[in-house]
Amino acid sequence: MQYVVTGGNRGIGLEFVDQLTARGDDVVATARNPSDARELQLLADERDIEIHSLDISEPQSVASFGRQLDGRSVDVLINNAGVLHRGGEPHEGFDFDEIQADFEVNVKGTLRVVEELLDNVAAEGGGKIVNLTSKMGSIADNGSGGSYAYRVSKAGLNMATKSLALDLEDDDIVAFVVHPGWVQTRMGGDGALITTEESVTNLIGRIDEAGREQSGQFLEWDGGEIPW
């Protein structure tokens, strides 16, 4: 199986690359600055991993990445690259630069990659597009408020993915979002509940088993669905 993993240089993305290559899958991993991605480079010294430079917020970078994969099939596209800002709050003022930054990467950046690699995913009669989201993008689950930048961007990604699932159905492409849990990464922090290994092991299982019935769903890392 051929996978593309964006943001494969650390955290959840790096764990995806590690586990997928360990079981024998072919992986194209991306990083904004591959030369600085020490852990990914060390892993590539041990395994056959193709590493590309990609900044999903930059259209030219996405287009260049697409040209490098031109004509190649992709079975599973894992859009893992993302950012997290809080975006201020109503009493002290919103930080619209942070809100824009999260939307630029988490929504527009992801859609840029999808658009650029759509023919690759469709090449073998249909593949899977897996967008990493967060439970913080669930409107029904929001019981604490705040985090305007991150919540709004992930809710936007969720809606975009639902539309992709509908619009790409005739191409036999399955598209869905997954919540990886609160994971011990630089983004998740030391107080997070689960390790990257535990999260990704479960996520790979969910991705493997996903079919048409999962297209357009909001899947929990350890089973079940999350309300929109």
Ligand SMILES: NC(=O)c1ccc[n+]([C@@H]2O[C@H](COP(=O)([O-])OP(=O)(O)OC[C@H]3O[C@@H](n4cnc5c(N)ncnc54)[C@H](OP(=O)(O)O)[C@@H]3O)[C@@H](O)[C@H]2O)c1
Contents of the next structure:
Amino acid sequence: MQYVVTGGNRGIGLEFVDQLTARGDDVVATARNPSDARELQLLADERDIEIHSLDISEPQSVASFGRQLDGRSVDVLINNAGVLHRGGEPHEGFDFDEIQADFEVNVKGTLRVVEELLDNVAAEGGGKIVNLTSKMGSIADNGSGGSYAYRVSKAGLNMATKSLALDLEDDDIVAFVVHPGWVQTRMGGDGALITTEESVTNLIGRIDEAGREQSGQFLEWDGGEIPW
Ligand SMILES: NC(=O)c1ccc[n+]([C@@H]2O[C@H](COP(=O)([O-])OP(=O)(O)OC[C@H]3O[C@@H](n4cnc5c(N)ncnc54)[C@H](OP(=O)(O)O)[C@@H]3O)[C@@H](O)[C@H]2O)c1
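With the form predicted alone in hand, show me what the form predicted in complex with the named molecule looks like.
Shown next: the complete complex, the earlier chain at its head.
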């Protein structure tokens, strides 16, 4: 199977590249700066990994990436690249630059990649678009407030993914969001509950088993669904 993993140079993305190639899948991994992506380069020394430069917030970068994959079929597109800013708070003041930054990457960037690779995912029918979201994007689960930039962007990504699921049904594409758990990465921090290995092992299982029924769903890393 052919996978594309964005943000494949560290954290959850790197773990996806590692586990998928270890079991023999073909992976196109992207990084904003491939020459700085040391761990990914080391992995590529041992395994057949195609590394491409991609900044999902830059339209020209996404277009160039799309051209490089022109005519190729992609079975699973894993939109993993993302950023987290807090975005201030109402008493001290919002940080609208941070709110804009998270929306730019997590929503617009992800949709840019979907648009650019749509023909690739549709090529052989039954392709999957997997968007990495967060429980922090769940309105139902919001019990602590704050994190305006990140929460708003992931809630936006959730809504966009639900629409993708409906709009791409006739193309035989399934689209869904997954929450990876609270994971020990630069974003998740040292206090996070699970390792990238634990998270991604479970996520790959969920992605493998996902079919038409899961399209438009908000999947939890270790089973079940998360309320919107
Ligand atoms: N860790 C958690 O606990 C947790 C929980 C819920 C959801 N998530 C989601 O899971 C995904 C991966 O998170 P992570 O914990 O692995 O985060 P991470 O360690 O901070 O890694 C983020 C990845 O996204 C890339 N990226 C950021 N902006 C980009 C852009 N404009 N274009 C292309 N790539 C970009 C980064 O590249 P650079 O190295 O170039 O910056 C890096 O590869 C994210 O979507 C995140 O929101 C994580």
